[in-house]
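Presented below, as structure tokens, is a lone chain in the form predicted on its own.
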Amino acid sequence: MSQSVLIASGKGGVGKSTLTANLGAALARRGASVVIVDADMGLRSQDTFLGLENAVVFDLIDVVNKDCTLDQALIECPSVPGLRLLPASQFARMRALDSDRFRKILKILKITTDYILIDSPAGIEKGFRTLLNAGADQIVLITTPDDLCIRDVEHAASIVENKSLPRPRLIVNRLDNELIRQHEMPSARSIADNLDLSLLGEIPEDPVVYRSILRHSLFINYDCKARGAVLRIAGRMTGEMIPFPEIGTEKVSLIRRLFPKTVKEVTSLDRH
């Protein structure tokens, strides 16, 4: 049965888009249909992560206003056979996009589609709220262990609660092992139960997930921490009960019980 999730943050730079992106191609290499459709007006960016910037040739905003079919928007991504881009555009508001034009967008995409990942605007602002009327089948919010990131998330949430949707599912991005082991990170968990939201994946602090940026390509291509989590994530959005690694708690080597990774002290500079 094919699925329209709309993938949304409470705040920017929590890596929304990037993991929209990978977990699109987690999906598609799993041997899904999908399509990422980027919703971002004005700063598009899921072109770039997938490698299709000198592709783009119409956007969302052409097919809403009937300036080009769906089918002349959608790109193909060549190194990810099953992966399809519709892009955002690069210079509307998004004042431009009408719920209800986009509501059939969606409807047209699901006949061929097993998967429709919709990249929301950062923030709980017009573009999200336009978005969440276009009814979703499902909800995913991101959010990093910090206080402000979780407490704009559960705001976003509140907002998805007072319009009836499903209730959302949670991401958390960027978890230090040895922070949350030390109890200076909230574990992923412990965020979920708090938020009162199902989690749906947890994903480690990675530096491959930089880099992989620099070099506009996808994490997943490369053997790293960050794309085992996305995998788990794709996994288990396709039903499969996946457990949990649960950053923080798992059982420590007798080595690295003898010799712990210790974390660099935080001096305060105060000045007198």
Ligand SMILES: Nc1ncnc2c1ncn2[C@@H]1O[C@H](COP(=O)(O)OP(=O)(O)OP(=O)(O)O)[C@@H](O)[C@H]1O
Given for the second form:
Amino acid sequence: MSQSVLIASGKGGVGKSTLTANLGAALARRGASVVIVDADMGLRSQDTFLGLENAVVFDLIDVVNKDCTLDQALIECPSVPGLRLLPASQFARMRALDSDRFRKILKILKITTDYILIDSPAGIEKGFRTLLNAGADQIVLITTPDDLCIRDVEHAASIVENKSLPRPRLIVNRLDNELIRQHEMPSARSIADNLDLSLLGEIPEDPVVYRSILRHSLFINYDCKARGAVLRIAGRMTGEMIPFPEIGTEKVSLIRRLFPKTVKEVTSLDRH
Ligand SMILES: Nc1ncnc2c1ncn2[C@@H]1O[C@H](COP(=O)(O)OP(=O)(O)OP(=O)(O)O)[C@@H](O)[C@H]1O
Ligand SMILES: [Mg+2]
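So that was the form predicted on its own. Now I'd like the form predicted in complex with this ligand, please.
Complete assembly follows, chain above in first position.
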């Protein structure tokens, strides 16, 4: 059955776009037909993640304004068969997107697509609400493990709840093993429990993520920890029961127990 999935956050910069592109590719490589809808008007990024920046002719707002057909705007991703992109407009503002038209576009896409992943703009203002009003089947909220992001994601979850939409699932990004082990950072499980959201995935901080962006490539093309995390999320989305390795709570080897890696002490420069 076709699923539209809105990928959102409270605070910006938590990894929505990076994750949407890689998750879309991971689902397509499992044999699903996937469309990524870049709904971050004015700040489009999915074309770059997917190496399609020179292939964009029409965009989502052109479809909304009926300046082109949906088929004309959709771009096949040659490196990932089964994955297509509906790019965001580079110049239009979020207010150019109308919930009713967007809902109709999703409805048409659902006829030919297994997963529609919608990359939303930062924040919980009008753009987020317009996308929510179009009514996605699933909402996935992304947070990093810091108080500011967690507070904003809680706010986003309460807006979703007020609109009687399905309860969002949570992905915690940029987790650090050692900081969790030394109780400086909360684990993904504890964040999800505190927010009363079901945990869909946990992704470690991984330098390969940034390096892959510099290469205009996807991090799932490289052997890295973030790759494994996204493949597990894709598996869970398709209904597989994949256990959580629980970053920060893995068994520690004897060597590591004897010679623990210490987190460098942070020295305050405040004069009291
Ligand atoms: N697991 C990770 N490890 C290391 N860096 C990461 C990880 N996830 C994301 N990043 C980095 O975080 C930055 C922001 O990512 P991204 O643009 O995907 O966030 P966003 O939520 O889409 O931002 P915005 O709200 O502005 O749209 C990027 O530089 C990316 O490389
Ligand atoms: Mg983004």
